[in-house]
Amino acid sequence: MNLEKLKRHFPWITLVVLTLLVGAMDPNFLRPHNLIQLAGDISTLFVMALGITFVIYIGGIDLSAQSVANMTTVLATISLPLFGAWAGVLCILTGLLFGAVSGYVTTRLKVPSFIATLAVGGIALSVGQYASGQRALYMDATLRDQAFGWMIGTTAGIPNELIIAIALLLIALFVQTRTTVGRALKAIGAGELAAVASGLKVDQYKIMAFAISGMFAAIAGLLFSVKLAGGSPTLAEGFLLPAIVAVLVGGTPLTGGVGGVLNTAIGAMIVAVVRTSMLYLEIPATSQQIFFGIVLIAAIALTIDRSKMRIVK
């Protein structure tokens, strides 16, 4: 077996032998209620990078997630005692706008998609700062409860934010395998050039896979919402750079074309158990981004597919 053929096996053998690693240092790390608990622990972080996942599998990438997250957390508090559950539907909608525009500014008007994302990300953050008065908000209790209490707790001894994000990783991954958007996304990524050839709307696919970040993010915003009660414009701060650690690790490349979902939930683990580890080794959460900055461009460095980049500026 080649390099090249070994190259798709790395994220598996990569969280296998991190996982023993960790396993080695704790015993109980590898007890099945430890590793389904450090499973919903990382649940709403893998629901952006889901998402994220999207865009980065056509060859862009997405800025804004966070900003989107942090501002339904403030949008999800503020609009609970109006509308209660419909609260949710709110917030995904608005989050799916914000995607669809991300997606318009960069197929439409020809701006790459990290300064597109990264403008849209912060009217973002000024739309959660405006609304919250750049302070943290928090929920009602009785409400939180009543409209969305089937989020927070365990059934049959799992987290359900973990059935959530499974749910939600089905979906992605049907959406992915066996829809025309899929293939299309798939084609774009391979070659926009000859997806055009080919006939496909190639700016119509785009701006659904930028959409459906947008939305993503929003539901991890809300997710993370309900579980703490509250939200803040700052509430999921932190969580941009381990999510396209969790998407690039996972082994879909910023080029694009190949990976996909169930790359990312690989990826979503191991950055789970490096942080675990980084605990273990009392590495102070400033240190952790260091880390994860370092594993972003050894993973780009990695992955990259040189052919489509000859020329890097």
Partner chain sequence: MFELQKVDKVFPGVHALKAVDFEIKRGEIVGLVGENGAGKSTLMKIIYGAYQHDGGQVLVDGKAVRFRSPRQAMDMGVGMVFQEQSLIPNLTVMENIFLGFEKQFVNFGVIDWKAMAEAARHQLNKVKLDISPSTTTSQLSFAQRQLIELAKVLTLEERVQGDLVILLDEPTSVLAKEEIELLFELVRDLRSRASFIFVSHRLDEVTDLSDRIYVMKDGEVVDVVNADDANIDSIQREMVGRNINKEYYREEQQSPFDTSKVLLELDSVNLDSRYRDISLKLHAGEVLCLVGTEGSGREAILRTIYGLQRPDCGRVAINGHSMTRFSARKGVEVGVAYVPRERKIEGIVAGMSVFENMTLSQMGNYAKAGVLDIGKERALAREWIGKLSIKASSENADCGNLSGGNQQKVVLAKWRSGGSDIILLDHPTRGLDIGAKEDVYVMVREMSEAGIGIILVADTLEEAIGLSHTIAVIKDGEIQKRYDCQPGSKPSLYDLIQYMI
The other form holds:
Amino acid sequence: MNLEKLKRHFPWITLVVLTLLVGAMDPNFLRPHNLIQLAGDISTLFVMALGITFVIYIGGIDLSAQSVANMTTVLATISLPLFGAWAGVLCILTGLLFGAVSGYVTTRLKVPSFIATLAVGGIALSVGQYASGQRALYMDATLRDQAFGWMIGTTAGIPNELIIAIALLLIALFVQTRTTVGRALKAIGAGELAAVASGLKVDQYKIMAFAISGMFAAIAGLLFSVKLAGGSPTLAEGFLLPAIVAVLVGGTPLTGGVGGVLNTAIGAMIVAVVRTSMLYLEIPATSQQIFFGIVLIAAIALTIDRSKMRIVK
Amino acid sequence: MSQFMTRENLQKWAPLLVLIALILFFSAANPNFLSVRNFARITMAATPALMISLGITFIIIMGSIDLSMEGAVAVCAVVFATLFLSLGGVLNSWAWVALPAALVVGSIFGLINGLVHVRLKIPSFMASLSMGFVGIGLSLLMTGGDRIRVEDPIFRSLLTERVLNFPLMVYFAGLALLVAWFIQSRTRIGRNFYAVGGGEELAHASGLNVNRVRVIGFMIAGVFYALGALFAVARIGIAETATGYNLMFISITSVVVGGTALWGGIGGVWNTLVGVLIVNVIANGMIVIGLPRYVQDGVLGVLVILAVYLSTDRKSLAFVK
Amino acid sequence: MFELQKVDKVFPGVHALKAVDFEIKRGEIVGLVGENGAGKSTLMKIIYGAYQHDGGQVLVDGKAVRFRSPRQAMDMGVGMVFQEQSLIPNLTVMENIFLGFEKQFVNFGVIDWKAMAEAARHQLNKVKLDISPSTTTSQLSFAQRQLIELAKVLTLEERVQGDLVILLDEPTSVLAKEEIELLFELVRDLRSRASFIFVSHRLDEVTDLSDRIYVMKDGEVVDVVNADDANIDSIQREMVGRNINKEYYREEQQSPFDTSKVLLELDSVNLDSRYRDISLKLHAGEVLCLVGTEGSGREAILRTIYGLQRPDCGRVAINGHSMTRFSARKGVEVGVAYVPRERKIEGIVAGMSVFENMTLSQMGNYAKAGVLDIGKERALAREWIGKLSIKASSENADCGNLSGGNQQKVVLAKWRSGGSDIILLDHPTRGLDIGAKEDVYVMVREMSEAGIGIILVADTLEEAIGLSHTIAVIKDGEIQKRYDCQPGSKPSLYDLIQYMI
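If the structure you just shared is the form predicted alone, then what does the corresponding form predicted in complex with the partner chain look like?
Full assembly next; the chain just shown is listed first.
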């Protein structure tokens, strides 16, 4: 029982310990300016992780987020000269649509979510490649600043990206804790059959979770593309792994029903601190993949609720 | 007659019918499609993917999944190339040791993959996804992001040497297919895959060591991934982190499209052969009729959804995650 | 030769076996009977190695043993013929028979199919089954599969030197009369080689086949009787553990229902695979009991009324409105409530609090524009915790940590607070202790008094008889007989059973 209770507090304890460890190696790390910078740098990834959280929260997985974000960078770059700021809306709606398709395929066609999202990711990849002509594209600086200038830069020393990420976190937190949608998603994650037997429209809620994930992936792609002033079908490569790590390390287990978006915030910061510590320890960037892969295994092994899985396939 | 038209029979033969229909369609669209040269091209392109698909067929028959093949292939390819070059770089020297070494590396990779899945009780799709990332990272570490060229003409003769218009590697792949068929139909472990996929709890209650079967399954898959890596290197002459690029998607699509069900127990290596051919005929056919190559990912995406959808008996599933 | 001494088994929150003594002699057939949840299946699982005992001893020929897996038990000659068919459908008959023991036919990992087929034929002969060993199992009938299960266990004969103990778990439940006789004959023939433990709900069969009968109740062996002087009535009484009197089921509180108000009407409703031509009416305040064997179609009828299963044809009218769409959401909207048998899986959401569970089916009533009024939810939960005296530390307690009886109360509170007037109860007392069962009976009477219509699939026949106003006996998906159950003129067990089987 005690271990179970401790498990809940594991994520933030990990974060504090890690931060202090890195701080001990280099006191500069703990300067507020540096920490804010760190948080700012992780915010794009965090936004994607925020979306994936909803899907993992209901016991599914979204492997399409990275491809959707990639596609969005291309769409944003192409549509900016045509629609201005409305390009953002277009991107978000596209993400929403792709997520909803994943959700539809999982719930109505009964294709397991990891395959469904893999497949939808393939479709997004094709769209991205088609739209970009398989090239890297660049945004016109003035157009970008006109439409999306508010996404970059800083306000009172805080990166605007971070402010956006926090705003999105608050909205997601409100949805999760205070709305019928959030409650329904929790019920589905914790006991899908009971949710069905209570008369919830489970399929609709699940589709909604996937749609939310797609939307957040698109927002992440949009932020990224504005930041780098361009787009390409491989721009967000390398996002998926740390994003899933952030969700799971934060304490939302693969089996769903517990954890949530606040956990993902902590998880994303853990990822940020770990990355930075690798710089301090002079571990080459190339080993990051190995490291995160192992962290992923450890995180799942520790958090997963095995009583919910009769057999582990 | 009508007893041959049962749902069961239809499902069993549907993949082959689809393959034939596709060949007819593309031949009609462009007569050049139906030439020995083009078929050699298709089979050659399909060879590495066939190896990977054979490996994962066993995993899927068990009802598990393996998403680690891109990492496994990268590691095997890089280890092979590095060892091969350091031992002389030509096959008629000690460098041949690199070939079995690659297979051993593949099986070890599979072993770790299986152990992580079974011992830590992590669903295979997550365990193998993580292991795939580890593999990609490992190969990056070994190459530093560089490409390793393998130019030994004897090794490359797998591609360049042709017998009856088909390159040598196609025959080797055929041999591997027969080995896989033998494992599937004649060996205890092969039959145990079906037992685990057909009813894991029942198999366990009958005294089968299910965990052992699973781990061995992942090891065998690893060996086939290594074979795939060797063929891929022979085909392009380069070993790098990206050697396995996109093979995960293509191989899973192939297996599923071939009629091996994701929840296990049904299907087999011949299904996989048909599935691989379907996927490669589509890829080749799209180019032949003038569609850009990048549409392929999208088409495969739609295809896999369709295949799983059509082969699922939705009434028997309470819910799907 | 095989003996359990003071065997104990404890699960979190449940003392499943309490100092159970059990003995089986060479060549004996021992019957094992008890109500659902009496501990029969736990006992069997310890015998064949699926569970390990926490206290006491398991003795084989006087030596203490401890089976860590079914495999170990098999090596000691203990085999189980499963009730839920344990054959793997996509494998051939011979593969199933030798699953896990293929070694004898394997050289360097390669299977000698001919030798295996030969050996399989030998096993099939033992159970007098004439089919090809390479038939795919899914193509066989239930009865054939049951016999193959037996053949599979009988491979122990060749493998194990010592005595055999074979467990038969409800082997007759899916068999026809002739098939049952064939099975019994086989078992009697085989006692020269093996002892049998026979578990069944059909007491007449148990007394017919067994030499001695163990009666279990609440995790204890309450009696051991010789089959010769066994009396079905007295065994029945011991299984329930008390005289089933009128008071137990609150019969004195049974008041006539309102015949003028029809809440639910089924008119020739069909679902081909499950039930046929079901017509019935449910009135306000009526407790209607569906009685039948496992798989007779009772649950499917409940699930259709709730909207989880769409019928092929026929009319379902709820409160006078014909239903056209079938979904659980729709069912809830028109006032139907469903208390499922799998309480922990379908009834409550473990991991969610009491108040979250109570409002799950009616979140709309506690939300404005999708935003929940959590204060109001909590107030509702506190109110019902008081009303039904639910034992929970607060409305925030995790529902998964409550006892079974309290979980059931939460489920009932969920529906009653939502204003449902048709309540479907599927085995509402399953796995509850006696006190909690009585609580449920009181609630059934209260709901009936309040004009709610109840359709009940009861855990036992006595419960069905005791609680109901009306009984419909169902066999093979069809209603065979209806009984009026006014207090004082209730049908007997045998009245019902003759139409059930």
